[in-house]
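Next up: a single chain in structure tokens, the form predicted alone.
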Amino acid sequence: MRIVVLAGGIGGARFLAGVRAHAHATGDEVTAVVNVGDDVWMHGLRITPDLDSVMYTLGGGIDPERGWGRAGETWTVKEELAKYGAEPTWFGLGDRDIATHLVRTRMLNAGYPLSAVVAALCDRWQPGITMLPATDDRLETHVVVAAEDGSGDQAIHFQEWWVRHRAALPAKQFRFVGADTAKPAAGVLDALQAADIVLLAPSNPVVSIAPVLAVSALRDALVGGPAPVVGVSPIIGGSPVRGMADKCLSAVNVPCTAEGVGRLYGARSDGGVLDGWLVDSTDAATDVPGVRVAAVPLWMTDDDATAAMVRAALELGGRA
């Protein structure tokens, strides 16, 4: 069975170890669509941060107790910046970090995709699943946020808001920025076309998921394919998993329960994306119309438990 998860962030990343494990015992396909609209550049390196969790993750080089950036890391280069005053200081790069870093600025310079830079460092990290971009394309989450003087309103970088003002200014709206002549990376379509399931992993669905299906000809794909599209609810008991998903969906005036982000997403025959939602056992009474919801634990204690959760989607899309 091919399986294609949409995923990004820390989330995903745990997500999508479950997956890996469900696909060893099973020996399934899995391909992860993964969200750049968090790609920046700083220090004239490109930075894509949930790329990187993801591959870290799955290549067993990520940093267990941030759940980002790499295990063992050091931060001279971050020191010697700040020394400078080079800005931005709010945004640290580790030493071990910056390497990938240099080499996906220098094959991007060289004029390689962004799928295809991809491809080149998970044949160091070996994830075991294959990973592609959301798009090669130019496209960035931006902020709009009430300027500091006064002065009506700004966009800043979704990077500024989430790790300088850790999402304490109030988000009035969240643009996708260069969505609208974004096309998928090399490989999406095929992929979701041959998918016999797509799954949407516990992201945030308004910086994570919201991204990925900003590039129309996906969410076109999407929503017209054959594969039923399962969801996995980042929600759980009203509370985030992790994260800030909270204060984003506030800013798009929708509840932080498991129903709200299944309403959010749709019923495919309505015009949204699920066919089925999978919610908390805490949150068995979600009902989100049109929409199949069933209730398993989703707690991603470890690979097991993850990949149990899996197995429950797999069943509520007709799959397992």
Ligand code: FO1
Second form
Amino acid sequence: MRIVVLAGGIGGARFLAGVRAHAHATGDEVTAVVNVGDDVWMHGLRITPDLDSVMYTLGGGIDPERGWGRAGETWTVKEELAKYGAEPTWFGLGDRDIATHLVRTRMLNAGYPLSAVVAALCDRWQPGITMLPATDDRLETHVVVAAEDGSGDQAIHFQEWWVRHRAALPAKQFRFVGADTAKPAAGVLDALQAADIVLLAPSNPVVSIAPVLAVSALRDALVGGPAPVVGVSPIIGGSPVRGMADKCLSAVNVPCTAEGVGRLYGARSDGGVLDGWLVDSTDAATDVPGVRVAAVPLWMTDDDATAAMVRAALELGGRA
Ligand code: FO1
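Same protein, different condition: the form predicted alone was shown, now please give the form predicted in complex with this ligand.
To see the whole picture, the full complex is given below, headed by that same chain.
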């Protein structure tokens, strides 16, 4: 069976480790379509946080505490940059991580599309699944906040909002810059057409899954495609499993509940994308009109627990 997973970074990577564990046992093929809205230029290097979190996690190089960057990292270059006063000093680039960004930037400058860069980097990391960026085109998440000098609204890059300000500046709006012209990356439409099931990882619905669905031809292929679509709730008992989804959901006036997110994605039969919505046992009362809901334990304590979630999602999609 062919499983396609739309995913963001840290939560998505952990979920994909469970999908891979499931596929190991069944021989299923897994393709991850990963968010690029977090991507950013820093010190002349192109950084792709969500792709790197997935690649390092599945490739065994991730720092498990942070969920981003490399294990055993050193920060010599970062310290030297700070001594030059080279801004931004608030974004941590580890020495090992910089090698990844140097290889990526050189390939992009040579004209390779991001999907080719991902394939080349995965040659080393061997994640055990196929990884595709949602798009090879520019698509960046910018956050509209009140300007600090009170002069009105300003849009800042997601990374500045997330890392420099720790999402403390109330977000008025999220803009996916480039979404109106961005096309699905090479391989994405084929993967969706060939899929037996599509899963939405328990990633941040607003800044990880939404920017993937903002690539309109990708969303159309998902909604119009043959495969059932089953989402996994990133919210358990009213709070996000990890990260700051609550701050993002409040910005778009969506309740921080499994039901709120399920309704945000909506039923495929009603202009949305979902056929099934997997929620945690504590949220068993969740009701999403037009969507089949199932409740199982959703805490990704280890790959086997996550693999059990994956099996429940496949069952919900009629693909067990
Ligand atoms: N997150 C932080 O909180 N602080 C950082 O300094 C930081 C640096 C960084 C460098 C490379 C990279 O791939 C990710 C990095 N992240 C950092 C995480 C990143 O902001 C988030 O993982 C995603 O953008 C959100 O999913």
